[in-house]
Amino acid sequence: MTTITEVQRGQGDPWSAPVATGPVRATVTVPGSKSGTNRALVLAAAADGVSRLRGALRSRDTVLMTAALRELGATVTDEAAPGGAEPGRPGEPGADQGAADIVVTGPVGAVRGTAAIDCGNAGTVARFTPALATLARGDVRFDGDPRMRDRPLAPLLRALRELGAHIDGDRMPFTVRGTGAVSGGAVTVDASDSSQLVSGLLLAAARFERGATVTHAGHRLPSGPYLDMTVADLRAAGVIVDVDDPTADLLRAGGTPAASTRRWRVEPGGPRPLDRVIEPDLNSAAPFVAAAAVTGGEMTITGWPASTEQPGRMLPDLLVAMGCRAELVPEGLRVTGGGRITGIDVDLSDFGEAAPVLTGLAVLADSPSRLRGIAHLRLQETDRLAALASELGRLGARVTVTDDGLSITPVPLRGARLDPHADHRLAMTYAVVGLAVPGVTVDDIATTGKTVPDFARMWTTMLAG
């Protein structure tokens, strides 16, 4: 788990989470989807031609992705940045409220010297770009934040080697020796720790000479809806993808599988360049709609899609289970708090991103909660399970780490200074709890810039209605 010392904790001024003085009533527009933006960027760089991404997210993770694609020889222009240049990190010159129109000219090509890709702590950059780097010509060195060296990556790199790629190393730092072509074929990968290990293969597979047949064989595959996003994006770009799910077929027949198996066949050819609009990031809406639950208020998220592959589509039902009302209205999604928060017992294996904010709601609930199916959150930006238990414990909360998740028993809480461990979802969770608990302060609120570059201002604006 990523940690910081008490000396480091004392550096800089913590952010004081504002306490709600009454029901929150506001309308919020969240930035574009991080997952959607980075998938679209990779597909655009793999395509032969010009793609335009409208309403794309500008945040640290997408800035890292655009920098990586430039290193691989693609042309990437942010039309909202001065001179079409790449924007800086959130808070630096060139960063705005998180919206951008990005033009990408692909495909990737020759690299200059030894290219260097900084993955930061962005799982999508670390897992989506190595396969693309095999299609460039030249050596590409990958590295990132210290935490990234502990996050799952080896199964992806081994699979790429089996498909014909040349890669030195199984963990960061490693080097892809791109030759401009990969033979492709069939490969089996255990993606039990992250569905991104499969998405990283699928996004580039149409450019392999024989395409690729990728089989997941292992424990239950986490965050399955993100793979549905990948497949939908590939098909929208003209790529032929067949999906076979023997585990689901066995379950429907009443059987009990010993392990999880799923298979994807990507035919060679494509993708084609696209002009597309990026959906709002439904995950980033979670703290804002949670504010309605905490305060008994009403929150409208504009532009909520009527149909989407994003796992955030599950958020309204989860809030209803915790005592809210949720409905689609012409403006988007409207969530109304019920005046109290009810505990929940739920399997979040398909939507682990919701676990931090749901934990924040659970410590404020009137009954215990159990969040299951999220053991893979130990391998995120930080060990989210341990961090939530220890940091919320500073408030007096009873949060217990279980084999596959968290158990929460509500008790009276007090203020404390909390460390998000460089994790955007944790920082947002602390802001939610701070609505009801005076004296909550958050170190490094700027870490929210991973997905919501202007979170602190949006939060105070929300409270002002």
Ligand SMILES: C=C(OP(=O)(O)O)C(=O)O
The other form holds:
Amino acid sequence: MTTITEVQRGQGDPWSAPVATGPVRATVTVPGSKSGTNRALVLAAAADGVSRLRGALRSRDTVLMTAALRELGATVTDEAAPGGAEPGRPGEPGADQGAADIVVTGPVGAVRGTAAIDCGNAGTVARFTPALATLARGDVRFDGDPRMRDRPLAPLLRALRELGAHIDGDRMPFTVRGTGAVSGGAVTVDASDSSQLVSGLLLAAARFERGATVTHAGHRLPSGPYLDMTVADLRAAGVIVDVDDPTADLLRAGGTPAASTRRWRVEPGGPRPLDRVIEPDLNSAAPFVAAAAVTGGEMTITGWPASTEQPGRMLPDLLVAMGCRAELVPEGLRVTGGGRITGIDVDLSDFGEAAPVLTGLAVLADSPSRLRGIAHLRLQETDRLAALASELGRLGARVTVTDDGLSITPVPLRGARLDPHADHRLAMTYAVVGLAVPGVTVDDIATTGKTVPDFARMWTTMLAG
Ligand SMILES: O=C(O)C1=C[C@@H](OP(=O)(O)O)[C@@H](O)[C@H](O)C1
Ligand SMILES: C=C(OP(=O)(O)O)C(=O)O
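What does the same protein look like in the form predicted in complex with the named molecule, given that the last one was the form predicted on its own?
Entire complex below, previous chain first.
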């Protein structure tokens, strides 16, 4: 088993990706949603009272989030861990994996000395906690992995300053000088590089004295469903939010928008404490359903939600477009591989997280693919476009970086040693390709612990049926 601590140190043995000896037939339960867990944690820490999150994800990104909330003065315990351990505390038995049942007592308040928040390479921690820190009292220093220092953040920090917060610095490391109160008001942010820059403002805005009116103005708005998830989660916590989407209105009327704008109005008041069951992370299901596509097998993902804000709801249609069958059955989602994989041409601007695994399928397909609308993937855990092209290129694959995505022409592949560039989704993608290509080795499979702490064991169990 790989521990969270190993993942934080970037350790982990080179891992030989197992080759499938026949069609995979398995039922898999994936861990809770990273996005759902970390939004619920932030809302719980902003609320006045006791919140409960059931089926929450316990992985590197959520452990970093719980540690951040404690730094800000909230109390966080994991009732599912033996002895009610604080989630993810290194060395606690059972604190590294499995579903967490987290109790949070908010709101954030006085910090002890200078608080320090380690964002790791978690976009949700880096973008969701600075606004929360403005509501605490005391200095809070933010830093993260070297890569996180280069990921987009400045528009969020500038916006917070305009709303009345005191922040030293425009990039990591920076310090929020929390006074416990922010006046709020109207602000414009360019979220072209990450939707999280807006979500981070909205999640805390109900605690600003005047609430906030946040306008996005830029050349694109990636990952739109995550903004809808933020709004839905706020409303479920009793916060009043209005959304005005002129770009969508124009598109619906048949127009061609020259730029992208959207506006959110969050009224002051709330959020109220939550009692929430976290959905399974549909992104984490992607490599497993891809295994059915690669091997012509059958994969059932338990607990697939009938309706959800997660962009992973698009996964079944994408797999169908690539030649699979997908159906909702009483246990969850069942995907059956069609024996061959068809290439696709698709805009993934709403669902960039699918791009790595779909690229893994596309190199094994029998026709070319084009993945569009994902220029922002250059700014994620790694430059995902460049890394997918160069690493899969080691297998002989023809993956070319385009203006806004990838173009893939399938050719015969050979084994090679692949570097995931500390990116969980790249490591999982290599495992998918390795099912069909003997000799694929992954340098640091432990990096999957960002969202799926037990990935290597789950993968072997899946292959054993
Ligand atoms: O709000 C969220 O929970 C997320 C938003 C997306 O980020 P970007 O908007 O930066 O693409 C997504 O890629 C990330 O994994 C989770
Ligand atoms: C982009 C991702 O993560 P983050 O929350 O760090 O942006 C991801 O999980 O694919």
